[in-house]
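Take a look at this single chain in structure tokens; it is the form predicted alone.
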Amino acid sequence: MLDLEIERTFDRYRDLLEDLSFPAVRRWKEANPGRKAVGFFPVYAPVEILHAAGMLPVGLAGAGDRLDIQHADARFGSFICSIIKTTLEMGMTGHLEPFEGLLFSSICDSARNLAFVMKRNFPQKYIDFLHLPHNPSSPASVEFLAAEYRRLIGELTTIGGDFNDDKLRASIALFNRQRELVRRLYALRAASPHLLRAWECYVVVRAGNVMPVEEHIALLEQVAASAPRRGAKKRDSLRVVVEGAFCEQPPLEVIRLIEEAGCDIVEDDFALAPRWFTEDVPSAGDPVLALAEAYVNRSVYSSVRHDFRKPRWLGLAEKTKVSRADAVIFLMAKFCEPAYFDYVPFKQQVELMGLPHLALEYEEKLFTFERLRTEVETFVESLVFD
């Protein structure tokens, strides 16, 4: 009975995931007239500032392959990532229609033009782009920073945000706790992963992203109370580490079918946004400048973060101790210049550590998984018969 409520609840938040309607928010919407939902692109956006403003923050992760592209392709070039094309035709056909505002920030050439692009086709919205520090090692990282961050506070307000520290130290508090349970999710399947599959645990997490914090934290202390007493067996899998989906999300079915393939995930980068931060943000205190010391100091490492003072190289070597990886799988979306860029160091630091990998790609609007099933099988087989 627990096993198939649970399956319930995952099967629930996948067709939430699945819905471009984004019913949650609009229900949001509903039951608050006049505020505002803020939609941020991937891979990080201070949503307790968002939140603190009275507004709902909401994580775009494109559209996969439930949107065909009929006008996003006349405004970019052919060898552009998909989340890029099939975001902008969702504000084309009216998806992004229950947001008032759209925030971006600065991750990669196309994820800039984007912003820009919205910004002349929407004119009506307000459309943000947030400068993130690019040396950490500078003193003025973090005043930079929050400076940045006191400019964002003021365009809220101008389009109707209240905003008070108060607030912003209760919205951090509440992200924190949020932060909290999706660690003992990730924990739990590291430690179990027969308990949690990686598909179920990316389901719940990033449900979050779409829904508001407040009902994404009964969800998740829900599954994290249920989840260690499901009936599942134990498999005899291999333990990996997959790298490199941190901005467009790869299909679900991508991720199932590494793990039907003999693989346990024991650890990933995807939908990383909650768990950006390693450690609480201080809610005492000035909390602009908190949440901006926090960026600068107490990031987890990605290839969209430029931190000279902790190598990406070495945070995915960490990674992969902390979590007994057996192997590593560099999973990279099409035309993705960062993913790509950090592959050749990643893969360096996997071999200087002895540990097999492999190299797949996807894009979101991907149909057939033959090829990628049969790589990831023929990949098992290789070390398992080995």
The other form holds:
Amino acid sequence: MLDLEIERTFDRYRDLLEDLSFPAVRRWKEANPGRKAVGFFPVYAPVEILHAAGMLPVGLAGAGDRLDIQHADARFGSFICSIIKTTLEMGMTGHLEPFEGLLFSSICDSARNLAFVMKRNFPQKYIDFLHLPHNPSSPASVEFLAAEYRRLIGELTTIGGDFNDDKLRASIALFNRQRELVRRLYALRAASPHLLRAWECYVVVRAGNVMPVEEHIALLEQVAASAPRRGAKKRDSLRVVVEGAFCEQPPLEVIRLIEEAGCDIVEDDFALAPRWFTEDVPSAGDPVLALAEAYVNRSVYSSVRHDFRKPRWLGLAEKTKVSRADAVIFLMAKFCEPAYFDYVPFKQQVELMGLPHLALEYEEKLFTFERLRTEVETFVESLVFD
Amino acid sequence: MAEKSEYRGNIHQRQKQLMLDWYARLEQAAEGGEPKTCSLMVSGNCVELLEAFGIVPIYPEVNALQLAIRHQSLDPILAAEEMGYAADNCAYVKADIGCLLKGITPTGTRLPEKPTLVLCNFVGCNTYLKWFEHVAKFTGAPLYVIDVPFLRTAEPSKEDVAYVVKQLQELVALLEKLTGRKFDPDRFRHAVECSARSEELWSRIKHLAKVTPSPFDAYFDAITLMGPLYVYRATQEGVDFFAQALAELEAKRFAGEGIYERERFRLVMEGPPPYPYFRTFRDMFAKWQATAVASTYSTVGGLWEFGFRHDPAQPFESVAMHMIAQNVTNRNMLQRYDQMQRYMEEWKADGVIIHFVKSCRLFSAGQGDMRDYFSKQLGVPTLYIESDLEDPRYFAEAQTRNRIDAFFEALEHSKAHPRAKAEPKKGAQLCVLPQA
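Now the other one: the form predicted together with its partner chain, given that the block above is the form predicted alone.
Then the entire complex follows, led off by the chain already shown.
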């Protein structure tokens, strides 16, 4: 009974993620008339600030295979990743209508240009670009980011946000709770992958991007309480870290096929926003400064965040050690330059550690998976029978 | 018959000599450890600060384009792909890394294997962050990143400027440590003063293209002049070079000389050129006696034609301002549309050529929207073509030629049969550039 119930939960949130009409956002807006929803493009946004301003932060993730590209190809052309085009297409076909604002940040050149193309094409929306610092070794970076956040707060206030420091402290505490629960689910998954499959964990965590945080916390609590009591049996699988799918998301089928081919995905960098910080953001003192300080000093390593105090490949090395991984799968979105670039030093690091690795490429709108399945199966077989 | 357009005046010879001298100094550094060297990126560079320490800049992009123009880029690109770089990674990076691995240099002279510092003056281009991180990893050289806030508002905020100034000061401390030399504020001010003078001269050259016929091509010829602009701007040699260039081009203007016997079309060019087919590409425009009167690519190093100058009274602040707001790559798409619109109007151009380069998403992502804005909203004849700036595999010569020919045929027809010019639609003014 418990197993059936928890499986239904996963299916329900998979459906929610695939629904391009943002049903949870619409429900929230109906229940909170006059309040605004702000969508943010991956990977990270200071959701606490949006929440504290009385708005609903919503993580965008393109449209997968659920939208035909009619207009966006002509605007972005060849050699540009899919999420850029499906996000623009969503705008051009009315799918972003629930959002009064859209936020972008300094993750890559295509996303940055998209922000301004959006600004021209949707002049009625509040569209902003946040410059998240790339030189955390400079003591000035915290102060700069705090100023950038204050600029954002000013803009949000202009479009009807109602903000004060106490509200921000409360929002920080709430999102700390969310992240703590997400960390707990990841720990459970790494310790007992049979109790929480990677795709299950993924839909539950990513759901946090498209629903109010208060409801998401309730969902996480429910899963954290029930998953350990499931009757699932242990499998003998390869423990793998999946790296590279931090922005455009792979179809759920790809995550499932990696598992079905004989892997336990024990760590990944999917949908990083709900688990961006490695530890709690302090909620005492100046909360804007605290949030800025957390970005500079307490963020996860990611291919879109540059911290030359500690190279990202050492972050990956640590991740494989902590999760006791047997192998690494690089899962990269087609035309994703940050992932392509990181692949080279990441691969060198993994080889230095003697770990086998496999590189796969996907697009969010992929619909035949046989080639990928064969590649993963061959990889697993070569290791298992080695 | 294709018309050859290449202008070979004294300035081109002088430019060639200056660049050879630069490579000779880098070879000297490679052999004896002196002068000290620093890798940095062209766009929004802070060469003034290096000049204050007597450090010679290394520009990996200039090396990459020199390779491509000499048809030597494919081998290093393939070497980088073999080590794991993707077909869709920036080919400038691949060519540079491939050269590092294989010990190739564009002129055959040695380059320092390990620069004194790898300085990522990140302005707008995320690829630079990765590129310079990799260069530092592969050479073992120390790395410093100047994080330059992207120009996401009309003007930089005082916090944006303060952030960059603080990092420049951190860089000064680091350079003192790495070179063992004390920072000399007078030498820095002098470098900034030289830059201001070079920029004034360069800006006057750019404005010469406003006359008909234009005495030079503000895309193809401007590229020739851009090397000294990055390497020598902050020195007396640079000032002298640009004074000579201005004098030579002014003489052409007073004589009423254009590039062709008759200048038939005036263009605004957007995007970097296809360096592996530079001459072929240029000849495709020469065939139609079309002159570029302005180009966005020639403002990668700085937007001086709109009035900005480095300021010796505020050396750090003006270097920061240049990095944040006064180069095309750190400005947003809509500000670029605005810049091109001003070129169309003030430089009196007939059309826009948008060259999408696969390698450079900074320039190219969203250029379809730019085409839409110019052709539909402003009613400007616009041509969109695709290739690459470094990788010869992406240049489809026949197709590119056909598209260019078709564009000029249509443009010729519309010039012969002018329709009432459509008024720009309401809201077409996107943002405001400083007045010249």
